[in-house]
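Encoded as structure tokens, the following chain is the form predicted on its own, with no partner shown.
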Amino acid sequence: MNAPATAEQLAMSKAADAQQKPARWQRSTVLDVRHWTPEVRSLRITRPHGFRFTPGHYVRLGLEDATGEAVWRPFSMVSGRDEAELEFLTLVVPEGPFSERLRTVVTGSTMLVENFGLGFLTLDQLAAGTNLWLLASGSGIGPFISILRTPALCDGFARIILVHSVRHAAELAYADEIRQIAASPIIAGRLHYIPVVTREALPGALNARIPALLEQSLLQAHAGVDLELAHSRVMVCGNPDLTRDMRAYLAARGFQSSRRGVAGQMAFEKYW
């Protein structure tokens, strides 16, 4: 009869054991940083082997300390998803911890990204429709960007309304990039982007909360086509009082999420 395994060799087998599972997570090179706003800016970073997703995922990005003690963040993919980097637009929160690690990272950072895409702000969320809507705060408007970057996926629709609102003018990240889609035979004049700025006004952009331009018609007759059931499908990311408001005023005119295998007229990302 083998003796009980001791403490100290129940404690190595488990080392043993972690050693020879896959990490979850890879490391990538930072390649470039771009700063919108001092607050607000894009990351372009090596993409990790084998790295999958769909565009709307989100991914945990990781940044260690000097004793090699990470914390994570989960961030939507920007880059369309065959390019061969990934792109992340991040927001610098005032002391957050992630944030104050952000703002150190530069050229040649080192940054750990777990292997798989989450989220369900997705197209295969949603039932088949005409108008894509695609509502965005502040850096929500990151899986927008990947999933027209990714413009086969939009085939299906006749027309896709992007609006983004932020609170100010020099926070519409990828504004240029957008326009140049729109303008893009791909697209063949089917996107229309709407910029909302709150805080100052910007000629040609509204200026009111998402919600508030919905319920006063003002953001349907700047698109020029309502939101309605039967023919619009709805992706909002953003921050929650965007997410909580819109989940509420969709809710109320029967927009679902997808449910059982049954795919939704709307889809909302919840990494908040």
Ligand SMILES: NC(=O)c1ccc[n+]([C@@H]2O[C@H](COP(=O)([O-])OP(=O)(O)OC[C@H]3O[C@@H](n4cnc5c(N)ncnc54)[C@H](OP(=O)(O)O)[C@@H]3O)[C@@H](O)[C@H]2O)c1
Given for the second form:
Amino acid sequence: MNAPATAEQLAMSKAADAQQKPARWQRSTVLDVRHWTPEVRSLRITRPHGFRFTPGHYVRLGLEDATGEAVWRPFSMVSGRDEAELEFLTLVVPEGPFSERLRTVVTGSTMLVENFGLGFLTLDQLAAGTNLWLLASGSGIGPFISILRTPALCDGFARIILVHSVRHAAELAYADEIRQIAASPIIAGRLHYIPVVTREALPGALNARIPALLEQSLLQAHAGVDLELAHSRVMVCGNPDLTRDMRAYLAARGFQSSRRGVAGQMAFEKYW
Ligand SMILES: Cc1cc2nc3c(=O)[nH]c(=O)nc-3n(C[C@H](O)[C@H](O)[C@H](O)COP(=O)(O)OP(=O)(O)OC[C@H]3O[C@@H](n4cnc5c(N)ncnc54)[C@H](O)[C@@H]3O)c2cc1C
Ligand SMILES: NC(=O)c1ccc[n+]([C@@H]2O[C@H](COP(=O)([O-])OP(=O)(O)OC[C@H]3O[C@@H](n4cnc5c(N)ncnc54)[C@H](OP(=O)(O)O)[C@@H]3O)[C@@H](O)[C@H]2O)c1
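Could I have the structure of this protein in the form predicted together with this ligand, to go alongside the form predicted on its own above?
Full complex below, order starting with the chain above.
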């Protein structure tokens, strides 16, 4: 029988293991920071070697301090599946540990990126359907941009209704790009964009929270289609109170999340 390993031997074996295991993350360089508002920014970073994801996924990003200690948080990819770089939409929240570091990020900064994307806000979680409803609040628009930037994924849907609810008009990130995608021949009139601005009036935008707009059938009227079980598939992303209320709204109408490999009619990602 072998003699029990000493603490020193255990430490050496752990260090050897760590050297052999591939790192869980890689370093990326920030290529561009775009400010939509002082707090809402898009970051483009180098795509780590071999990084794979499905549009709708998130990945954990790390920001180190001067001692090399990292704070990690999940962020949804905005970039299309095959883009050469990765893009993220970020909100700086007051007194957030990651946000404090995010404030200092500029072109040339280093970010840590875990090796693969994760999550269930992907189209393969949904059964085939006719109308795809994408409902986002705040920075929750990000994964839907990734889906729209990979248009082949949307081929099966006759209509895509993208609703983005923000407090102020300036936070309607990607609005111009969404309109360009809507006008592109690939999407060919199938994308219907409905901006919602809740704390100021903006011509062309609706002005109440998403669940209230649905209860009043205002979103359905704007989209020109009903939101019902037979033909609709729904994804919701952002504020956890919105995802909770939408889950209840949809469940009451017979919608189900995917379960044990069986595709459903609704999928959610809550950001906090
Ligand atoms: C699966 C997943 C994906 C995410 N993807 C994104 C993303 O693409 N973009 C993004 O900006 N954030 C995203 N988040 C949130 C993000 O991971 C951090 O929570 C956020 O950056 C704040 O980190 P923090 O350490 O500064 O504050 P935290 O301590 O993490 O949060 C403090 C508080 O800030 C508020 N808050 C946190 N995130 C948000 C937000 N996005 N919008 C509004 N209020 C918020 C909440 O009230 C929260 O309690 C995601 C979270 C999850 C779980
Ligand atoms: N957005 C910014 O630029 C900014 C700047 C500084 C700090 N912050 C901080 O960031 C946090 C919130 O950021 P945010 O504005 O991106 O996210 P948010 O509070 O989730 O608001 C985004 C959108 O979601 C709506 N919403 C909120 N709760 C909802 C619910 N239960 N059901 C349906 N819709 C709902 C909001 O409507 P209502 O307007 O009706 O709430 C708004 O239209 C706060 O801590 C805030 O202080 C944000």
